[in-house]
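In C-alpha cells, the next block holds one chain alone, the form predicted on its own.
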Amino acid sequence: MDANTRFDLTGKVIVVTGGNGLLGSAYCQALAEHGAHVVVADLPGAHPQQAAKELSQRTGRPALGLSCDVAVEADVVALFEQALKEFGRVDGVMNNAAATGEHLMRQGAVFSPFEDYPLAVWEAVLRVNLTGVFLVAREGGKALLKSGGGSMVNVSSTYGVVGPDHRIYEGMKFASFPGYSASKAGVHGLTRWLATYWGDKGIRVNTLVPGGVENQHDPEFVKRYAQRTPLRRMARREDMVGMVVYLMSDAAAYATGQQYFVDGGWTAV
C-alpha cells in the first residue's frame, strides 16, 4: 500500500462533534476531501443541518448534519443511531465538543478568581467537557465495535497537560480557566484508558493537543502568545487538519494511546 493510499478515507464514516464550530468546521472539510463520510454534530444553534449541506456542496462527498448536545446523554445516544442508520457503519469518531472560554463569555462568573469560583460554572464546564466526552466516547465505541473497529479521537489542549502561563492575559476580559484544565487534563486519562481497553478490539483511540488557536483575539494578546511559542505565532485552524487526517487513516495504523502536539513547540519551552 502507497503512503496516498494509506491517507485516503474514502468510503469511511466519520463522526465530528462540534463540527460546525471554529476547528470542527476545518476537521469536517478536510475530513470530506480525504474522502469521508462526514456526520457534522453540533448545538441546533451551530446549524450542523446547513453546514453538512454546504459541506456536501463544496465536496461532492455526502454528509449528514445532526443537532447533538454532548452533555445530554440522549442526543448522544440519537446521535450515533442516525449516523449508523443513515450510513450503516461508523468508521471514526472526531470527539471534539467542548466548552470554552469564548463560549461562556456570557456568564462572567467563568472568569471567576479561583478563591471565589462558583461550583455551578465549574460543574458546567465539566458536564460539556469531560462528561461529555465521556458519552461520546461510549456510544462512539458501541457504533465503532458494530463496524468492526475504527479510530477515535479525543480533542484535548496543552492546557490540559501543562499550566498556564497567566502572566499572558493580564488585563485582557478573559483568562484561563480551572475547569478548563481539568476536564482536558481528565480527557488524557480517559484515552489511555480506552486505549488499552479497545486494544483487542480494533479501534485506536488517540488524543489530539491543539495549542491556542488564533480567533479575532486582542492583538495585544496574540502578541505575548506568540513571543511564548517557539514558532512565533498562534496556531491556525488549518495547522491541525493533517493531524487529525492521519490519525483517522490507516496511516497511523498502529498508534494508539498516544499524546499528539500540534501546539507550535509550546509544550517544549
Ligand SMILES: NC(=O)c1ccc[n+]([C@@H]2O[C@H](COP(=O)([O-])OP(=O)(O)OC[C@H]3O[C@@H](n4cnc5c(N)ncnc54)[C@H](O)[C@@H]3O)[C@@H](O)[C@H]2O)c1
Second form
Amino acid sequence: MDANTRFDLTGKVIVVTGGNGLLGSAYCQALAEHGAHVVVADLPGAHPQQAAKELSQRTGRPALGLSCDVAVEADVVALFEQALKEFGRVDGVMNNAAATGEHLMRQGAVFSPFEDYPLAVWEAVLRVNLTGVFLVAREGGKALLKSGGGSMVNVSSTYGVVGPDHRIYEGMKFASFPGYSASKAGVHGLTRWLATYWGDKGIRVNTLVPGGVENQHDPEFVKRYAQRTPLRRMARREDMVGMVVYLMSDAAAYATGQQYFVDGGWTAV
Ligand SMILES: NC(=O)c1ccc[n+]([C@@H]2O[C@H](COP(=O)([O-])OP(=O)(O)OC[C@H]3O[C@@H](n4cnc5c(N)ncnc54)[C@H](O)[C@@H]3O)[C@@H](O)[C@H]2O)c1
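To complete the pair, please output the form predicted together with the named molecule; the form predicted on its own was given just before.
To see the whole picture, the full complex is given below, headed by that same chain.
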C-alpha cells in the first residue's frame, strides 16, 4: 500500500459526536474530504441533519445527520443502530461531544468558586463529558465489533493532563472548571482500558488531546494564552484535523492506547 493510500478513508463510515461544533464540524469536513461517509451526531438544537446535508453537498460524499444527546442511553443506542442501518457498517467513532465552557457559560454556576461548587453542576458536566463518552464507547464499540474492527478516538484536553494556569483567566467572563478537568482525565483512563480490552478484536482506541482553539475569545486572553504556549499562538480548528484523519486511517494501524497531543507545546512547558 503506498503512503497516500494508507491515509485514504474512502468508504469508511465514521460517526462524529458533537459533529456540528467548532471542532466537530472541521473533523466531519476533513473526514469526508478524505473519502469517509460521515454520520454527524449532535443535539437537536445543533441541527445535525442540516449540517450533514450541507456536508454532502460540499464534498459529494454521503453523510447522515442524527440527533443524539450522548448523556441519554437510548439516544446513543439509536445513533449506532441508525448508522448501521443506513451504511451497513461503522469503521470509526469520533467520541468528541462535550459540555464545553462555551455552552455552559449560559449557566453561570459552572464557573462558581470551587469552595461553593454546586454538586448538580459537577454531576451535569460529568454526565455528558464522562458518562456520555462511556455510552458512545460502549455502543460505538459494539458497532465496530460487528464491522470487524476499526478506530475509536476519545477527545480529552490539555486540562485532562495538566492543571490550568488560572492566571490567564483573571478578569475574564469565563474560566476553567473542575468537572471539565476531572472528566477529561477520566477519558485517558477509559481509552487505555478499552485499548487493552479490544486489542485482540481489531479495535484501536486513542485519545486526542487538543490545546485551546481560538474562537472569538477576549483578545487579552488570546495574548496571555499565546505567551504561555511555545508556538506562541492558540490553535486553529484546522490544526486538529490531520491527527484525526491519521488516527482514523490505516496509517495508524499499529497505534493504540496512546495520547496524541496537538497543543502547540503547552504541556511541554
Ligand atoms: N475548543 C477548544 O479549545 C478545545 C480544547 C481542548 C479540547 N476540546 C474538546 O474538543 C471537543 C469539541 O469541542 P469544541 O471546541 O468543538 O466545542 P463546541 O462547544 O463548539 O462543540 C461541542 C459540540 O458538542 C455538542 N454537545 C454538547 N453536549 C452534547 C450532548 N449532551 N450530546 C451530544 N452533543 C453534545 C454541542 O452541541 C457541540 O456541537 C470537546 O470534547 C472539547 O472538550 C476543545
